[in-house]
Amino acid sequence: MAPASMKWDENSLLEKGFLRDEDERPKVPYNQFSNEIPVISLEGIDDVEGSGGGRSRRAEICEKIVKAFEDWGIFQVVDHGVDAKLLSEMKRLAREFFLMPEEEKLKFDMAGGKKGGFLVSSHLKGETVQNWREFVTYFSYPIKARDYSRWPNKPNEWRSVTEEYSEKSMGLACKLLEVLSEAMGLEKEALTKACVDMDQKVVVNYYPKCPQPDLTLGLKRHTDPGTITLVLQDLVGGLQATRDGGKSWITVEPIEGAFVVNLGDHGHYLSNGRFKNADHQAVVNSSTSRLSIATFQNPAPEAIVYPLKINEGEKSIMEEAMTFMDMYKKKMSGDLELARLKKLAKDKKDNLEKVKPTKNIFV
């Protein structure tokens, strides 16, 4: 029997833990797009020589990328060199997977601690509110660690297409990290070397249409823990970003063939806070489903997390160095503690509202 949360209807929304507290509910519609997030063309990024003694095309592009990471930690890239046909095939296969019967998707169920496969919602253990989404995930790098038994085998072309997609997205992510390394005055491989043996997790998200999208989220507000994330989204819209702690939000306008680039916590720490870790969420809508494909390029669990360079007069934003695994555990436990404290505060408020002052009838 399929999980109740896969019914994606009014009853599931109200009864199965999808309702967000008022302060977490969407403030901006999924299709109210903003042009605040930079769109950067990578055409000519390998051209290191300028014409007539002027600045090179690479220098101009790198300046835009660095500014985007400093201002938002999120931007879009076009003319990135990844074949448009490959991107189209990835989206086609992903949509076909989620349109399969529930029993077929559940053959890849990753519940019970399995590493990779299909899952519904994926909220932290201990959280009471679920995310309005289904997703399938698998680990693509390091290649030697691939477990194809946890990769879907339907649709038929899934493995061959996603292998190529993983390779191309990994190459693009490393190229962008080179830019940040150079901006920090380091050798261009510095950030990738800091990852030791870079891990890549692919997450294919499906956000079903929702009867009351103003009450829930497809994916709650968060920053990615890893180094750098690339997101390929369809043209529906729903990815939102904030840079003022959630007071205001903007919806990233979908662009055909573009990748959304997010910097994660690891990249933020390595830059000693110079480059922002993108604060973002996903909203849903009542008209249509939405699809996105994210590749998370992360450091190896044993990689040491600490600023690679601390400029004169600056202090490290980290108290001490730690492994990425320890950093990740600390982040998750912190998120859970915040959720616990928020629930306690909400329960206390609800209890106080239930206790009404008794009118003195003996006056």
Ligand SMILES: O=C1C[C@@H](c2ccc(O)c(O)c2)Oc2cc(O)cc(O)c21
Second form
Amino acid sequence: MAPASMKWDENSLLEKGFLRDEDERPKVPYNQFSNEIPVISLEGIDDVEGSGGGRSRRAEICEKIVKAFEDWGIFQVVDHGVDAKLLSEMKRLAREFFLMPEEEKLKFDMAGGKKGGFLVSSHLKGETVQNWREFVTYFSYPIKARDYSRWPNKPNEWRSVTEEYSEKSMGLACKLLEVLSEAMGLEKEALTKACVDMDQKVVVNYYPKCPQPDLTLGLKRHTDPGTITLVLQDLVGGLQATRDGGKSWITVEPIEGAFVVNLGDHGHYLSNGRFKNADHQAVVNSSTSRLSIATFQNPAPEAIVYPLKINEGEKSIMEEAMTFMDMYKKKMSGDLELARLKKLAKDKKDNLEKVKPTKNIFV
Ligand SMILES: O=C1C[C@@H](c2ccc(O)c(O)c2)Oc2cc(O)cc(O)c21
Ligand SMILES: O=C(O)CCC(=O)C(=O)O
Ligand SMILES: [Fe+2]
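Switching conditions: you have the form predicted on its own, so give me the form predicted in complex with the ligand.
Next comes the full complex, this chain leading.
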């Protein structure tokens, strides 16, 4: 059930708090799918021997992955080895969570700064426009830091399913990071080592259907802060990416059993900008709700962020090294400051328009 501010009937209009400025509103519908984002099969990624002296299957797959990270920073993987049943169970149980009564979900309420839990119609603290989404989040790695009291324990089987899901998605993410490390001419473990002890955070997004989806966003345009993110989505559609700063967008076509993979800021910095941090957003629609599960693979807070390799003739895209915690804080406060300045400029413009005389009173 959607929270009060996201409840509506045929005659409802969007509440003001969700209204996006024109330049931020969706430009492409949720279900107009593009095939520009590569779909890569990982079948044979461990086959290092080429048949008849030819290139190995691993080499072919790695080439595709590297190109996708260079071009878009986002692509889909199929035949990735994570059990299809586990993925469908994860989606089924997550959806059941959001369909529970409000008071059940609010038992995991994250308001008040709790680490993990449930949040309605989220916007980051201080942000000016709300996202049309609910989400539940929990920290799954490092295992020693798990606080199960902040993990949802309903529906009943969810906890065991999500534990297995976390383990399998960590394995897949590390496999993809190995490919990038090798492409940079480094040892396989270079990127995971740079994460020190890799954190994993799961964010389950639920986007209720919306009365005026053309005026709002499920999740505003952003890049993920961490190293790499795996997104499992249902078949509705709504995840969009841009590579021209938001001028044009494509909608990722949902594929049953696939993961959408996208690189975050940390991965982008470590590669000295060679691999793109995907610029993306989620749009909503008036026909049906949508579910996505984002698994963020982040470095430990104390991990040092700086390019692992700077090629001859290039310079570092970072002025100075910093910890991931500082990088994260800087990003989030930068995002908020940008939103604040934008609102200030808009309010100023609206006020000027209000006081603008409609006719010249001096004649
Ligand atoms: O919810 C998100 C989405 C995303 C994000 C990044 C930056 C933003 O300004 C923003 O509004 C959303 O990445 C995240 C990264 C996290 O560690 C936690 C999140 O909840 C999110
Ligand atoms: O809903 C989606 O497909 C995208 C979610 C996302 O980008 C995020 O949670 O960071
Ligand atoms: Fe994201």
